[in-house]
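The chain below stands alone and is given in structure tokens; this is the form predicted on its own.
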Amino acid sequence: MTDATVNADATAFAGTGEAIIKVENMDKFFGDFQALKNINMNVGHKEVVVVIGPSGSGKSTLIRCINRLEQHDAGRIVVDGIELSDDIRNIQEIRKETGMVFQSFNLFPHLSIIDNITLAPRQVRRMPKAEAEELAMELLTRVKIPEQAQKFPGQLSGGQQQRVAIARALAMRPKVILFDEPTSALDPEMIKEVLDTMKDLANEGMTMICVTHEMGFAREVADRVVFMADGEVVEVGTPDHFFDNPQEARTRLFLSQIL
């Protein structure tokens, strides 16, 4: 596949065919190591794009900059119609509108999970305590964990933490959710709840980018997956192209050795 193929298929997108994110020749360093190169890519509102690859491939740091977790080299990360740059405030309106769950939760141990939930509105958009409670108990509900509101983190499982996270992320009202690899720290038998949670936040209308090797999700959920390797995008397509017909030598290998 030639680079102006790449491109174009990597810039296409579904969702209500508005694009929410546009990355741009996008480049990212670690010192002399190039971890990103030339990275094109749009997602469009309501779409779910699921980034697979193997490790090393540059997945997780691809979506960390693109909540500004990492600072790009070169082009352009347009979130929302605001371009990521040093500015700070712009930083913080892409933060304000792009959730974030990771792969170990990062829920802070000394607070109640329904604090954990409600310290992001209450300090960042100031939303009154009892209006920021009681969203939080609505997306405990949605999550199906109500009855953990007043628990610790340490007293859930991970299966129910990571849910917790996928509600505090929720609750700053974000118009996409970044996941990186939000079930390969959990238990298998933890994994499908997890999983459930976030496909009913995709029928919801959720734009989301998940990096995952979870590829039953992939075929069932994503409206495109991106298939990254050696920091660039290889190849993008439907999950029916891609699980059934994928162009690429590089994609055929890897699909061969996880399937």
Second form
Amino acid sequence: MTDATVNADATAFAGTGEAIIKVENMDKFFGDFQALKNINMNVGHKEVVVVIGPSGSGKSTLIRCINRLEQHDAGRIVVDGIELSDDIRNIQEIRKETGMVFQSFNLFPHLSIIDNITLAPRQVRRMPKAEAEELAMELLTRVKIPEQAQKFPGQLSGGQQQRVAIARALAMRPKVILFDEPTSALDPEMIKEVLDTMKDLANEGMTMICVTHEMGFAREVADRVVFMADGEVVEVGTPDHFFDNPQEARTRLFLSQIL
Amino acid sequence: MTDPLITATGDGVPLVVEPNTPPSKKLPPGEWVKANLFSNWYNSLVTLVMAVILIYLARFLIGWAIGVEWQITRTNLRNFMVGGFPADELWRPWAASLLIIAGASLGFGAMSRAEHETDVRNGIPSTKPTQLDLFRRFWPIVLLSIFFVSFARTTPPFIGVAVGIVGLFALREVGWRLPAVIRDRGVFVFAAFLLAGFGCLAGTGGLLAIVAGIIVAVLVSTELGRAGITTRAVVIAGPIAAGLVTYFVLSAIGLEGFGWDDWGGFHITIFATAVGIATGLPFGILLAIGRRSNLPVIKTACVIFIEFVRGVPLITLLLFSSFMLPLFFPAGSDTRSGLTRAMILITAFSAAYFAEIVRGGLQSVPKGQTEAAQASGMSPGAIQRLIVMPQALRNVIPAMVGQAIALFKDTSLLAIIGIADFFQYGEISNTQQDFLGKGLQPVTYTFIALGYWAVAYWMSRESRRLEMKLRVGVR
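Coords for the form predicted together with the partner chain, given the form predicted on its own:
After this comes the whole thing, all chains and molecules, with the earlier chain placed first.
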């Protein structure tokens, strides 16, 4: 292992125009354990970044810091021109612009599918009910399950639930969507329907950061692949570079284990 | 969608497959008896012994109930029901009870229709509940009313109970048929009747004005929401103004009634329970949230309150209410009635217990729920109100109803501080001159036990019903 693996720079971004997310020298500790070490990363407008790495490498923590589900301990995070601080209004503003899709869906089990989707637009954006419902139906059509609108999350399959979760994130019309291992809790036959939905989103120009183990998805959709291990960004590159010509020993080891 | 029962055979001809049904587990009566009661020699023996014991007990109880002198309950029926309420004002509790039954019946009819319409609109199969369903829901209360009134010595109570029962079933139909505008506000129909009933009983001052003000504020708030008005100033100021106007108007009317110092018997038992739940639950929820707060002052205050109140027997709290609480009121001000002070302590008591139950519920809501709501930019208050609390409360319905039933029975301790509730009249009637020393306690306490049991059992059934309803399609 070479010392060149420490803290690769992920600041050069693809996409169009400005960087929408900037992470500078960011550290994160859980107690004494340093989960993220001096992360530098930018994400461009309309860019799709896929973050991969072994479990415990800090991938999820990284994206959870971006919308303040975890609080970073040092460095700066700027989302759409707003720096993340302790000010709750800043945090709310950033969360409005960043949707999130979780591994375990986290749909609200006491609300119907349509209410799951309309809740945040109505509460946060003060959207009138009729308009929110129209939007929700449009999004459900987009994720191909409009007929499930009146059901409850418990009545849907895992794949359908995750597609509702994506629709719920889209309902806030966010500028970025963070995906935290969206297919890891799904049965194999349902992974495809969720990945297809994500691919459609990417093709429509949504800015996305995806933590995932789906290498096929990374290869096909990503503009950039970020490989993390032990709380550090080890290697960054285009999918071609990353899968065909990895430079770092740890990347090669990881790829040899999973491919 | 293709019919799942039709599968292709390969030559293009659909093959109709008979639907599989699970094998019937029902046995004809003869075989059922054999399988469950006389399957071998020792089971047969147990069956026979138990049968002998049961027959003996049944004969004893029936014989006792027929042979015993029920005169004491007949004489004291009014005491058991309303205590020392002024005799020539008895129309007030009757009017109150009938108005509340009417409100409940209309309101629930309207609400079940609204639910039905929503289900139909959303393509969920739904049928109108029958009168039999209504009877299944309320039979403990209906039978209890009939049991009570069977001891009456004059005609009006029979008429009153008959009107109540007929009203319960008939007005549900009316509620079901109300125009949609009123139907969608079923809760407020119920609240209006409840307030009217309460007004008949206790006049329009004080508590009624406060509760009415709160209800009107909630009504205005929901109406604004329905109308799609989101202007901050209107949404906040409108309900508050409407509530205050209601409060002042009702206070100004100043209709005279009989406050709860004149109440007693079953009436006060029910009322104390209702107040204990209606005030204890909101305070309990606030305490539970406070106990999970990050602010040390709030957290400590809540912990101290909860642990103190839970660590002291209710009797002690009630005695505290009659001896120590007056010291907290400014000297010279009216010292408040004994029941008011007792209600303050009962509220504190049930709030502390509800708080711990709700806290358990809050812990049962997965962290991911909060995170998902946070990630969409919702405010902490909205997350608590719309995401966490509904799930937390749903998870602890059985425990909360258990607490409500316990509170209902615990109100019998009001007797200790000299409030003549339902339970207390057991002893009072046995010390009357006509019945003193006749050993009629078994009669009065059987009567009392049946009264408590019917209501508690009804509450328990309602809890199960609520659980079933809220879990529909959820897990």
